[in-house]
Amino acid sequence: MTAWLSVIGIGEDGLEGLSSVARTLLAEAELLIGGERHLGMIPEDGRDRLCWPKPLKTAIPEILQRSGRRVAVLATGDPMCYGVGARLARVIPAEEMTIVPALSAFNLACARMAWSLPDIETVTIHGRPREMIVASFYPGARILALTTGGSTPAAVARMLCEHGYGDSRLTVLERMGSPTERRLDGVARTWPHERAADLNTLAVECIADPGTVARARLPGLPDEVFAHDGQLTKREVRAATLALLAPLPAQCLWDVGAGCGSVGIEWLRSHPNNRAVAIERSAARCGLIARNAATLGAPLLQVVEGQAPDALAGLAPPDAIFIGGGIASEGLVEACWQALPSGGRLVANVVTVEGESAVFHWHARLGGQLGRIAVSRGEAVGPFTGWRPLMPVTQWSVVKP
């Protein structure tokens, strides 16, 4: 089938700023789909227009009845750099689309604060929880965002105080290659713009305030950095932990017995394309993986209160599945591997007799490996240092053939 949908990306300066093939395209189309704004932009000729609904998913079913007819949808910027073209592309095969980017607002926001597009981090909290863009926060980290209206900079603002990072220098870039374009700059801690225009984007330059921490997106944030009541998998066996879960982009983990879910939390912060289920049959630590899930920048994460295997129904398939607690639990295992898809990673860990009795019978029927990590970390005795042990933990990680 020949393409019979443009996807039209368009900027502020609206058809002016087309090129040839665009407007030829949008000339030829039959039906314009487009958001209010884009819409307002093509002077009205008789043509059916369909302004967005929301949720935007609504849409695809008429689009996809259109087939065959010559439809043009309008997007900001570039429609495949968080746009409508990538949701459009998982469902209408390449063949049967043109698309005609724009520049994005991360290619006209790097211009304005002469950033190197490669060298920053780019995030969006546009109809996502702003707290997504904690995870970008470093010492000397430029992050370029695009947001969700005008008080989404504000937000940001005391965020960054919050975390630590009061005296990071924020810009604001509103309505960039409109005649009404406007730049806000300040500090966090003292940020003066309650609102800024709704379509704009934040460019942010991080300053640690003196005695702040970093946290590293590599496994093993310290402990305290969890609220829990307890039942927290230690640093340094999560570090080891997530390296045999071996995160990877776009995959989704299953954190099964999820304590305060540091496990599912650092998968997420690994990469932002990643996807996790906490797994956990107390309400009360249901609540604590929500909260520092959105403390530490990973507020994507789907808490699930329930006791497994009967809470593992109907979640998204699994690329691993950590089981921290409950691995006796009768049929639990069974259905952890059944969910696995080949090549998938299975890590349990144990603490107690009952636990390794039940880490052995898996091991000699699945195979895979143990290993046991014992940790002593330095603590004061008096005036002197001593070593106190943790808890050993028994580990079992086995790959699905």
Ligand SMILES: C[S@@+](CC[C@H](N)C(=O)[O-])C[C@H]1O[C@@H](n2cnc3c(N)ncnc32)[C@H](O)[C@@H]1O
Second form
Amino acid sequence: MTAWLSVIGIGEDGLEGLSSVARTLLAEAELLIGGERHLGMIPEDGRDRLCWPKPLKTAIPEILQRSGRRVAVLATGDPMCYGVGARLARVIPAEEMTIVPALSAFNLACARMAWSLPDIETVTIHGRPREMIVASFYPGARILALTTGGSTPAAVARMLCEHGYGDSRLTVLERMGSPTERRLDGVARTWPHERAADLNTLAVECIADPGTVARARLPGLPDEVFAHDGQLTKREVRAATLALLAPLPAQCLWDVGAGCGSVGIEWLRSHPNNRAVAIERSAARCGLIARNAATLGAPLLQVVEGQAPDALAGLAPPDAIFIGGGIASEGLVEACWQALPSGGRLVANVVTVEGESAVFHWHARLGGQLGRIAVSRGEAVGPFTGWRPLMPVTQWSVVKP
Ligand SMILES: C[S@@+](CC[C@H](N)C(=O)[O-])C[C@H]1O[C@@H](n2cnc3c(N)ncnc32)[C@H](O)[C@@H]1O
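What would the structure be for the form predicted in complex with this ligand, given that what you showed me was the form predicted alone?
Now the full complex is given, and it begins with the chain already shown.
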């Protein structure tokens, strides 16, 4: 089948900015699909039009029904950069589509800021929790963020202050490419613009306050950054645990017996496309997990309050599972092992004799490696320094054949 669907990127300069290929595809289309803003750029000429419904995914079956007719979808900028093209590509084969990009908001913003696109952090908080941007805060970071609307820049300015980046410079780039394009500049601490135009892209240059401790994306954040009630996988053990869990981009972790959520949160921070579910039976700890996830830039962590293995039913399939608690629970390891695909990693940490007994039992049946992590931290003993041992952790890790 030849391409019947055109996905045409269009900027705020409207029809004038389209390439001749895009114009031809648009002229040939029998049906035009787009947002109100986009359809408003095309003069009425009697052709069928479909305005994106909410939620947008309800339009996908309608588009598929028209397979074989000439259909043109209009999208903002580059349709494959956080745009509708990426969503269509999940259900329509590439050979059935012609995708013609215009400049993305990131391209335009880099030109306005004179920033090199591969050297900066690009994030989208358009229609997503704005706390996601926090994972990109570090001294010297240059961040471009697609926003949800006019109140996002002021909210980000407040977050920068809360995280020790009050001197950061912000630039709001409104309606780039349109005749009413405008930019607003300022510093987070004294940000004066409570509202900007709804169509805007935000540029941030992160400047840390004296004493702000930068948070690396590599696992092993300091214990102090997590709110916890003692149920925390300690920094040294957490780093070793995540090394065995081996997060790859877009993979999903189940953090079973999540405590304060530290392992799931560090899994998510290691790549923006990662997914994680924290399963925890204590309601109070679920509250801590949600708070830590928001504070540490991982607001998409799914928190499931409940007892494993029952609480595991119906969750998104995992690529790796961490059992931080409850390994001796009836049916837990069986359920986890069954849920893992071939190549999936299972890591369990225990500190009790009962936990060790379960670990030895499962190691004998499923194989894998056993390890013991004994960490001592140097602490002041009067005027001297002594070694304060943490509880030793027995660790079992296995990769499903
Ligand atoms: C769903 S994203 C689509 C991005 C688009 N695919 C692209 O390549 O630019 C929409 C967000 O992009 C940003 N954006 C898109 N066009 C813009 C423009 N002309 N000026 C400022 N921001 C723009 C805004 O942050 C807006 O909320």
